[in-house]
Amino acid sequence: MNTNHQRTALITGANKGIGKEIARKLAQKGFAVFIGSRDMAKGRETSEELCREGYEATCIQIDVTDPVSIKNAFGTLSQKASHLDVLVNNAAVLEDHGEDIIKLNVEMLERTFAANVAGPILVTQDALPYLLKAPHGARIINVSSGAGALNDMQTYAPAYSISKTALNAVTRQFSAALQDKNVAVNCVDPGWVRTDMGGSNATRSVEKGAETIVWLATDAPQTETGKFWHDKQEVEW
């Protein structure tokens, strides 16, 4: 293992918002990170500013809709670590703002479900084997959002709520399969966070976005699994 740290994360989606502070976070608690990011230029951009830091920070470039991009892009993480501790589901997009279901386009609906739901999966299936050989036991944290918790659903962004609640159901499920492998596997409702995503006008930091996700990768209970999570909470699915 080439890194000088003991514990390892990759966060997806991390060269900006709430993955780039989630990084943040955890390089501060000494964690080597790996920045994944689609485009190389700005992962890179971020991997540089948090060495700057004092911290040790490696871009990898992933795209989650890509099988191919997925696996190259654990080659190059087991060119520097033996292991990963925390892998953060952070990748997403958001397409639908101000869509109706009734004339819900299915091209955007399937670009929606290949980035927040398939690209999930695959990308823990890819990290497994590095997960399971974590010495204390893995955690893996998937960042959904309030809008796809069923109990009060309502007809915003009807291609981004259903992934999210497809995404929790991803959560469940791997939960489910690796509960004797001492892995975690929870999902987390940031809140409406000030980011590219979330816009100016939303309620929330970035900093406070990350922190119940940096809290569930760090200081958790490693039992506490296949739950949705807000402010360090469990809320309804």
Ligand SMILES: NC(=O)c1ccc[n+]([C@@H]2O[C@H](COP(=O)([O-])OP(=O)(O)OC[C@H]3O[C@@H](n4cnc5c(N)ncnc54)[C@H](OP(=O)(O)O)[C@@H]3O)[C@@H](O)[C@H]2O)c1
The other form holds:
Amino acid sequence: MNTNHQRTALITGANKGIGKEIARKLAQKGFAVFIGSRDMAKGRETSEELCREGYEATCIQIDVTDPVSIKNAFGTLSQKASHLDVLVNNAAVLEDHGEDIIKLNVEMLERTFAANVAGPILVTQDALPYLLKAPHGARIINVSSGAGALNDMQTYAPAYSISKTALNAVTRQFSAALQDKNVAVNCVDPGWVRTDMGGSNATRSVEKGAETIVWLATDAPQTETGKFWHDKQEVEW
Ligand SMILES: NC(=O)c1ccc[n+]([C@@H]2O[C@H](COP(=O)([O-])OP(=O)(O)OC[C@H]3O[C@@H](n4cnc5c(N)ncnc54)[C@H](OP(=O)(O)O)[C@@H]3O)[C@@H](O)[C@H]2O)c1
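Instead of the form predicted alone shown above, give the structure for the form predicted together with this ligand, please.
Everything in the complex follows now, all chains and molecules, and the chain you saw is the first one.
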């Protein structure tokens, strides 16, 4: 893959679910996509599937909870691409199963924060040199959740929900830090989506879940930054 003259995107947790659909849609729009996957075999399966469909896809091993893995991932990326137009921080875990804040397991909270909050921060930090070289400005999309919206916060999955509220704050921080550098940073609630995380009763397809994220990565005005989105509309924090 020689991506010097092509738009490029890295999506974390792209071996399945919403992340895989984001990768497919961006590849259909002509992006060279990097399939971030903590499991190389699963990631390769996805990148090979997209290549068979005629798209440019490369698997990159990246565990967002492991700083060494993140450094190595960008080492690999740098051999294939000079810049990055789009970063989608999509990888996340949901471990709260019927958990209650009153008895919240702090180790589980720490694991959740490592993947859902510290992970996107570390990945964004290491992606920045490549994002800043994007010829027409860069875009970062953090995949959040309606569960993280403070205006509607109840008792659902406290560790996960609080991690997504924190991810929204991460979005605002990076947006403000990068606003003079032509890097737009937004977060998205994809809705309740049928994936391993969302379960089979969820109301939305992966196509619908990916829609607003792909829009922010491509057609949304570059000037839109520091906002929380659902179905291409700005929503309350
Ligand atoms: N589905 C929903 O209803 C829903 C609703 C709101 C928000 N979201 C958000 O949408 C995003 C995608 O969720 P999904 O429904 O597609 O979930 P999913 O099917 O469970 O996929 C999650 C992805 O994240 C990866 N991942 C987890 N921990 C990781 C780590 N430490 N390093 C790298 N990758 C890691 C998983 O890898 P493995 O395959 O190796 O486990 C998988 O590829 C998440 O941010 C989620 O919070 C989903």
